[in-house]
Structures are given as structure tokens and as C-alpha cells.
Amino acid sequence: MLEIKNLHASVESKEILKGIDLTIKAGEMHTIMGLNGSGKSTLANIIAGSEVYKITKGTVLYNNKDLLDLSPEERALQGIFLSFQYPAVIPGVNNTYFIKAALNAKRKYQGEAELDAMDFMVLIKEKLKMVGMDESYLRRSVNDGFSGGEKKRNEILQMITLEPTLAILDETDSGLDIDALKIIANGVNNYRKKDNAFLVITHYQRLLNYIEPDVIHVMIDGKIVKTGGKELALTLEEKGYQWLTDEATVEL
């Protein structure tokens, strides 16, 4: 589904990604862990189409097509979803309108009939239950006045409604209490299917108590330096990142 080869990227002449190789197949969930500044969010934003970063080398294929040729809008329409580390607040834009417009844009792009207001409300009410939100959230502006946990749940609500093929979750667990974390994880787990895939970015092992990735990668200084199974996260919880930083320095 996603194949990244030797990806290098910079911002304002500073190199951030220094040769990323990553392959994610349909049905898989991959997790990237690492310290702040290691390039995790940069990678997520590049896949989603951020124009802040300059690609200096490498290729990114999505369903065997050159992803880098597509605009952010085209990537979203083709099934790529990014849950932001800091979800945007959009005052004056109704949450119902926002999600319905996004869903119908995708349906139209795929040659499907758009949902009318009644059919959409039937759909969204079922999705609300999956993330522990009541209908009052639909009448509010997008993330306006929402707590941190509510913003993250609203992002997951968008994800399970839009049903992306590739969902990228950038530190969705950041700042969440344990109850909110469980709700977010439940929404993710309920959406896992054999024909979609996840890239989950996190600092902490605790999220992995509730979702189970197939592969864990550790990124340090713009490179993936270690790949393994869930046991790798447990090792990081015990040892921290310094042992991998030391190994990477020795290899240099």
C-alpha cells in the first residue's frame, strides 16, 4: 500500500529526514516511536502532502502510484487521513457540516452518490457511539472550545466516518487521560480491517497496551534505526532511547 524508499527531506535548508525506508501493506498497523525532533511528525506530514517540506531525494508510492505528484486534497480523496498532533480549531464551521462535506467530497470522487442530511445523520449517530461522544458535539464549531481529549475523539470520529485506506495518527495519545485513551484506542481497533492500514506515531508505550501494532520502528535523527515487534516498545519503556542513540553513534 505504502512504499517509501530513501526519503530525504528538509525545511529551510535543514535536513530532517535522512534516508527513510518504510513499507506498509494492507491490513498492517505500524508504529513509529522516537524522541522529539527525530522526524516522526515530518514524515507524517510529508505523506499527507504538507508543502512546508522540500523532498530532496527518494520516492513515495501509494497503491503503486507516485504519491509526491498528488496535492494534499487528492491524497485525502484517495484515502489518506492524518490525525494531527494539535487538531485545528475552526470557529464558525459547524462540525456536522464539516464532516458531511468531507465525506460527500470523497464519495463524489469515488463515483458514489452523496448522502443527504437524513442518511448522514443515521450514519454519524452510529459513529458517535464508537468514540463516546453525544450529539451535542455535532452542533458545535469544529474543535472550538473542545478539551484536548474531545479534539482527539473528534479526529477519530472523522477517521471512522471517512473510512480512509491509510490512517496516520500523529501522537493521538498525547495529553490524554486513561479513559480518553481507551476510547480512542477502541475507535482505532474497531476500524482495523484487512484492506486498510495504520501508521501510528507515539512517544510512549502506554498506547500500545490498547492497540497492537504489527511492526514497531524507532526513529532517531531522521532515520529508522530499529525495527521489531511489540517487545521493542517494552524494551524502550525499560531502557529509554539512549541505548539506541549510542548504537547509532557507534555505527557512524
The other form holds:
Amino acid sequence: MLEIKNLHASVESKEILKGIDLTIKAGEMHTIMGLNGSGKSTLANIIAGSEVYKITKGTVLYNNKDLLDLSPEERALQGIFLSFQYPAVIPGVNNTYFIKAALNAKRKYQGEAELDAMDFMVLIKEKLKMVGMDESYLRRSVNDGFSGGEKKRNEILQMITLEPTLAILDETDSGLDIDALKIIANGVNNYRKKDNAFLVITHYQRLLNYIEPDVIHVMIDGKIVKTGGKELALTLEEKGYQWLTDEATVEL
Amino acid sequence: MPQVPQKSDSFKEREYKIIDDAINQDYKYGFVSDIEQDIIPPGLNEDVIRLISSKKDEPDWLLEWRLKSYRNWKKMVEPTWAKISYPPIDFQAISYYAAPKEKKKLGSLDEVDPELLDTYNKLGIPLDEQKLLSNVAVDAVFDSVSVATTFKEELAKHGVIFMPFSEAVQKYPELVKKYLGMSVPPADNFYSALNSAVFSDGSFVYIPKGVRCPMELSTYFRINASQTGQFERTLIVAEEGSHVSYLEGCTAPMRDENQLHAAVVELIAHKDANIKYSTVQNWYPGDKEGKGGIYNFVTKRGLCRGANSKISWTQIETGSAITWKYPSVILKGDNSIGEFYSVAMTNNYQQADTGSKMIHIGKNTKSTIISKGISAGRSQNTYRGGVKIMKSAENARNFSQCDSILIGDKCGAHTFPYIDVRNPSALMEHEATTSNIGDDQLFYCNQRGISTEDAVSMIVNGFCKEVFANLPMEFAVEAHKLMEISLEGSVG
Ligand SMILES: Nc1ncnc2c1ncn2[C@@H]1O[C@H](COP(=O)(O)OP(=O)(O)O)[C@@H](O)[C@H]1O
Ligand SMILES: [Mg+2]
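Got the form predicted alone; any chance of the form predicted together with the partner chain too?
First the chain shown before, then all remaining chains and molecules of the complex.
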């Protein structure tokens, strides 16, 4: 589904991604772990189409087509969803209105009839329940005055409403209390299907108590330095990242 | 002005007469039938003013009033403090009196400029109304006209006077004489003096004591808007305890050849009276290169004359090449309230210098200013506001909030708040923000599959929400669409 080869990217002539290789197949859940500043969000944003970064080398294929050619909205319409680490605030724009606009843009793109206000309300109320949000969120402006945890729930609400093919969750678990974490993990687990995929970015192990990724990658300084199964998370918990850094340096 | 009846077509003639009566035109005083006689050559002097006044068959006092205004105007200089620039206006090159132009009547909407029709459709204007606006013959007495007739009867029942200004001069000269110039004295400023000398026409509204005007005074307006002339004059008087909501403007774009518009609007609210005045202004802004477009120099002022009175201005300004406009309220009555809610949107080469003035004289007077400026393209958008608390205004309060949003990096937003407090008990709050439409906001929307154009319009509408909330319902919907149209081409 997603095939990244030797991806290099920089911002203001500072190289941030230094050759990423990553292949995600339908039905899989991958996790990227790594310390702050290692380039995880940069990778997520580039997949979503951010124009902040300059891609200097490498290719990205999505469903066997060049992803880098597509505008951010085309990527979204073709099923890529990013749960932002820092979701934007849009004052004055009603949350319901926003999610409805997003859903109808996608339905239109897929040649389906747009949902009217009534049908949408039925749908969104059901989704709200799944992420433990009450209806007052629908009346508020997009992320305006939301706490960190509320913003993250709002991202997951949008994810399960828009039903993406590839969902990228960028530190959706940070800033959440344990109950919220369970709810979100539950939302994610319920949404795992054989024809969609997840890329879950986190720098805490604790999320992995609730979701079970197929593959774990460790990213350090713009590179994936280690790939493994669940046991990798346990090693990280035990030893931290330092041994990997040493290893990486040795490899250089 | 509806079409001039064609002599050969008596059915059409009848039809036009119905329309004409229904919308209560005042251009009946002989000048449509004899067009030659009704254009005064360019130039302005006392004889021209006399001629204007005599064509309108005005009483002597009004002629004197015009002449006095003219003499004042001659001594005044054009203001230059606004942050706008334009080539000098040659006031002697303007014709100050012309009967409404007879436009070529079209057979069907197929003959109308498709771009104009496109805009009408986007605004959701009904077909029949589109025809009237674009001067296409109408086949039947359409809804708005019959609605208008019904409204007229309903208003008369409540004793509400709502008619063209020049008709009011004939029918209610005492009322006009008493209130004309009360809020905006002729010598108030250069443009108000010019307007007072040469004003063409406008509306007169009088709400009797204790009457709550049974409807928004708007319905005629879309229809009438094409004929308001260059120097419009409007006077609204609300007697004790009365209420009125007045909607000015026309959400359908009018192609107007007059470049200079200098209107005056005066509101007078007596004790316990309440006037709400809403405007949507989308006159021709000029083309993308900044050629053409209306110069709009307006003076609007309300006088809260009695205790507990309230005047509220709401404006959505998206049109004109130049906008120079500061709707104000003089808070004379104790406990009176003045409000100003504004959205000013500029694109391409438009320039807007707009804001409000609140003058507190009475005790416990309150004012609110909420101004939202949106600049795109190469436009310049200035908020200029003044709050004055006089010595007598014990416990006055003002809250001002001026937010600007920039789209792109070639436009400008400026804020000039002037505050003059002469009574220490005053409570003043002022907030101002300037922001760009954030790339992060746009990316967020794009990431959800929403196009940049839709995202900008969504963000801008969200930004203006507080102001739109003050518009009457059906107007708010049109205002939304209007913003979308004005924003077209501002990104990408
Ligand atoms: N827009 C940007 N401008 C400048 N530097 C950036 C930008 N985005 C990211 N960086 C830098 O790139 C590095 C990686 O950042 P990021 O991808 O956010 O890391 P992570 O998500 O792993 O914490 C950091 O050093 C960060 O400061
Ligand atoms: Mg990050």
C-alpha cells in the first residue's frame, strides 16, 4: 500500500530525513518509535503532503502510484488520513460543519451522494459515542479551546468518520489519561481491517499495551535504525534508546 | 427604474405600471417622458442646485438648505487623512442630475452577461428577480412585487411611513424639515456637505410612537437598489418606544457607471426606541488590475436622542474600489446603547478605510465595536475608530475588538483606534489582532479533503461569525455566499 524508498527531506537546507525505507502492506499496523526531534512528524507530514519540507531524494508510492505528485487534498480523498500531533484550531468554524464538509468532499470524490444534515447527525452521534465524546463537541468550533486530550479525541472521531485506507496517528496517545488512551486504542482496534493500514507514531511504550502492531521501527536522527516485532518495544523499555544510538554510530 | 412603457405594447404598459406602482417609484414627476430635459450638463454651481431643487419641486426651505450646504462645501477641502489613494476627483466634471438611464430592454436572460447571471445564481436570487435586475422583460406579476404591495398595506396599517425621500419632502415636509441634518449637519464633512447640496434621492422612514415595525424594511430594496443614484440621502426617525430593522443594499451586483458615490444616512432614535440598520455593500470593485470601480464616500450617523435608546449598525462591505465609511452613534440619552458590527473584505486593488465613532454624552451609555477586516490580493484594509467619552458621560463603557486577517503577502491591514476619555469613570476595553490565514489551518483542511478555496471561505466565514450573527436570518445566508464570491481567486 505504501512504499517509501530512500526518502531524504530537508527544511531551510537542514536535512531532517536522511534516507527512509518503509513498506506497509494492507492489513498491517506499523509503529514508529523514537525520541523527540528524530523526524517522525516530518515523515508523517510529508506522507500527508505538507509543502513545508523539500524532498531532495527518494520515492513514495501509494497503491503503486507516485504519491508525491498528488496535492494534500487528493491524498486525503484517496484515503490517507493524518491524526495531527498538533491539530490546527479554526475559530468560528463549527466542528459538525467541518467534519461534514470533509466527509462530503470524500463521498463526492467517490461518486457517492452527499449526506444531508439529518443523516450526518445520525452518523456523527453514533461515532461520538465510540470515542466517548458528548454532543457538546458538535457545537464548538474546530479544536477551539479544546484541551490536548479533547483535540486527540476529535482527531480519532474524524478518523472513524472518514474511514481512511491509511491512517497515520502522530502521537495521538500523548497527553491522554489512561481512560482516554483505552478509548482511543479501542477506536483504533475496532477500525483495523484487512484492507486498511496504520502507521502509529509514538514515543511511549504504554500505547503498545493496548494495541498490537505487526512491525515496530525505531527512528533516530532521520533514519530507521531498527525494525522488529513486538519484542523490540520491550527491549526499548528496558534499555532505552541509547544502545541503538551507539549501534547506529558504530554502523556509520 | 423599470422600463419605459413601449407605446405599441399596451399589455406590457399595464404590466410596467403595476410594477411601477408596487415598488412605489418616485421618478414620475415628468422626467421619464422627456429625457432631453432631464440631464444637467456637468458642473456644479448655485444655478445647478436651483435647477435640481426646482425639478423636484422642492419647498424654498429645502433649496435654501441645499444652497447653504453648497456654500459650506465650497470652503471645505477634500479630506486626505484616510489611508486611501486615488486620482484627484474633478467635481466640475460630474453631472449632478440625471434621470435614471433608460436601459435597453432585453428579450430574455440569454442576452444577459453570463458572468452576471452566474453571480445571481450563486446568490440564489430567484429567476424573476434576476430578470428584473438585469432588465429583462417580466412575463407576470412576480412574487416580490405582490409581496411588496402586501407589505405596503401592512405598513400603512401601523402608521409606518416608508417612502422615497423626495416623496416624503412633498407629503411630510414638516417631519423632513424637523429632522434633516439633525444627526449629520450639512457642514459635518466635505462629502456630507456635497451630498446635502446635491442629494438625489433615498428613503425616508418614520416609525410612530410605540410601534414595532411589523417587518424588516428590506423587500423593496433589492428591486430599488438599481435606482438609488449617486448622492443618496436616507433619514430614519424612530419615535418613543418604537422599533425598526432596516436593511440597506443589494446583494446582487449592480453595474453602475457613476464612479463617485457620496451618501448620507441619518438615524434618530427617541426615548426607548431601537433602530437596527444592516448594510450589504457589494458595488463594483473594479477589475483585477484595479481599473474602474466605485468610490464610496459615505457618512452614516445615528443619534440616540432619548434615554434608553439603541442604535445598531451592521455592515458587510465587499464592494467598491474605495470605501470611506464610519457609521457612528452619538449617545446623548442616558443609558443609550450604540453598536457597530462590521466585516470589510478587500481583494485585488480595493482600498477600504472604515470603522466607527462612538460619542458618549449621556450617563451610563454603552458602546460596542466589533470589526473584522479581511484583506486579500493587493488590497489595503484599514480600521479607523474613535471612541469619545465626554465629561458628562458618567459611567460610560466601551468595548472594541478589531481583528484583521490577511490572505497572501501582498495586502495590508492597518488599525487606527483613537480614544479620548474626559470622564475618569469610563470603562474602556480594546482588543486587536492581526493574523494570517495559517498554512497550518489550510493544511489541516486540505488533509481532510477540503480544497484550499473552500477552506479559505470556511475560515473567513468563521472569522466573521460574530458579525454575521447580527444580520437578519436570510441576509446572513446571502452574506456567506457573498464572501465566497468576493474571495474567488484570492488563493492559489
Ligand atoms: N518546519 C520546520 N522548520 C524547521 N525545523 C523543523 C521543522 N519541522 C521539523 N523541524 C526539525 O526537524 C527535526 C525533526 O522534527 P520532528 O519531525 O517534529 O520530530 P519528532 O516528531 O520525531 O519529534 C527537529 O529537529 C525539528 O526541530
Ligand atoms: Mg512529532
